[in-house]
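Take a look at this single chain, the form predicted on its own, given in structure tokens.
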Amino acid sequence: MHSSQKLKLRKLLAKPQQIVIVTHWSPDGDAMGSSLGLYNYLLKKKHSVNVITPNDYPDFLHWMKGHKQVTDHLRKPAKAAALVRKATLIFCLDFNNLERIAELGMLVSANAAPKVLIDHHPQPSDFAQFSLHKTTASSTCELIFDFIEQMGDKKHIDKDIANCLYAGIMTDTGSFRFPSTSAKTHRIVASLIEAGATNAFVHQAIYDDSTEDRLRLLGFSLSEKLRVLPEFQTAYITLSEQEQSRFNYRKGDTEGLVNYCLAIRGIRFAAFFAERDGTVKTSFRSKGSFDVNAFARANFRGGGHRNAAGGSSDLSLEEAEKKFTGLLPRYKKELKKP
């Protein structure tokens, strides 16, 4: 953030606001960890905070504090709106796009307060008057702090911020394992466990509490389900939404799915595709210099990270599956590059 946008910013927030935070549809750990870590911090600064999330989360993110508080759009249109209406500063979390937030993002527009926007996605549009946006950034928590700490407010972290900040970070990178784990990744981290953040219970909550059905799913989904795909050096899985059903699919019972195909020994590009309320929920992965993002947005209405991007399709199960190995000989080429 420019010095000039911080002086402005924090002249605002040295007087109590009406703030609204929001975040992306569907939200993961470091949408939720960034808008929870975010919205305890401003408490802390005597602002009245909302949080309005798109729709909901998995009840693995339910323990951060705050969970209880958050409004979610889809379910309660008429609340979300109101707050939104009300609110003299909103903050847009882990997204780059209004459009991303569906009719969220139009009621966002449409109120012409000012709006600050903390993201790690590329390509960002200009409806932000206040932007604290890097693509090297391991994760939008790992802005969050960025920003605390550039408001002059590192001391106000306390266990509750310091747990949401690292759950972010910590899925953000795959624990840590991602590219964009940096140097300056592991010294936040450091703050964060200094500030008491206690990652091995953080750890559990997201990843060592699974359901019955979900570690079920898992291994029907990879028993069943996963294609591989040697000469494109690509694996992918496909679930119906009778075949999450037999399982008792909840909200997060297929995520980090995705990344079990890319963990097969020679492929470096993986995607899921799962049958969702009518149209196709699409994740892609890539190791190395194919770029997922550069895919999702040409072929499924989507976008993201060089190598992490999601997307969707109207078609079928069966003709998006088909759509997505059609197009594979096209990138045959990029495939191969290290």
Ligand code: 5GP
The other form holds:
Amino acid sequence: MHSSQKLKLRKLLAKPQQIVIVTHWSPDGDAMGSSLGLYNYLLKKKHSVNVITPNDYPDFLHWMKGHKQVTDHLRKPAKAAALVRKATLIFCLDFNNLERIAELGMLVSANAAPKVLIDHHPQPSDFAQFSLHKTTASSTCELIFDFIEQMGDKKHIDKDIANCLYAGIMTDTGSFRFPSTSAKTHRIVASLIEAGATNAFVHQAIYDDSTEDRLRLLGFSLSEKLRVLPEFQTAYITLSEQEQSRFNYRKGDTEGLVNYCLAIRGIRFAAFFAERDGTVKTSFRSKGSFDVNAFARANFRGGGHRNAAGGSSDLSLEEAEKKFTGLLPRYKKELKKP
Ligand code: 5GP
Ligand code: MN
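After the form predicted on its own, can we look at the form predicted in complex with this ligand?
Shown next: the complete complex, the earlier chain at its head.
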């Protein structure tokens, strides 16, 4: 953030504000960690604060302090609209375009209050007066840490804030293994642990909280549904509505499934397709230079980062799979590059 912007924002935050924090559709660990980390910090600064999500998020994120106060726009549209309408400052976290927050985006643009974008996705659109945007950051949570530090308030980071931020950094870096994990990431994590983050607790709360059904769906997906195409260094999994309901699918149950495809020797491109509420949700992951953000934007109405992206399709599951495998020959050369 420019120092003039920083000063202006500090001035704004010196007076109590009616703050709304919004984050992207189907919030993940980084979306909720950054939103609730910032929420708990701004509460300490005596603001009135509300977190609004476009829809709901998985149970394994419900331990975060402030979870019970979150308003889900899809479930409570009138309450969410009223909160956005009266906001005097709006924070937009972990997304780069108002389209990513669905109808909530219209409400946010309709309010002339200043907006603060804090995000690490490439190609941000220009809708915010204040912006802390860095594509080299491992996660939005890393940027929230920077933000609190820039506001001169590192001392305000307590155990609850630290655990939220730790969770987002941990999930967005694949537990500190993706190339986005930098020395700075580890320094921030060290500070968070010093501030009280209980790293083993956060790991268990997120990764060791599966139902038996979820684990069996993983087993079924890997043994019955995994397709490997060695000539394209590609592996993928598809799941129909019926297959998911066989295992009593709940939101979050297939999170991380796509990463297993990348664990196969020689595989550089992984995809996951699942029928959800009448559309096909897609996830893409890569290792090395292959740009899945570009692939998702060009072919599946999506976006994300170079090595992790998502999107959706109105085709049937079978047609989406066909489209995907049909596209691979076009990308054969790019897929060969390390
Ligand atoms: P996931 O596959 O875990 O849902 O998402 C991976 C990454 O892609 C995340 O950074 C997420 O923000 C982004 N992403 C997922 N779905 C979409 C989408 O429909 N549109 C855009 N622009 N980005 C997406
Ligand atoms: Mn993120």
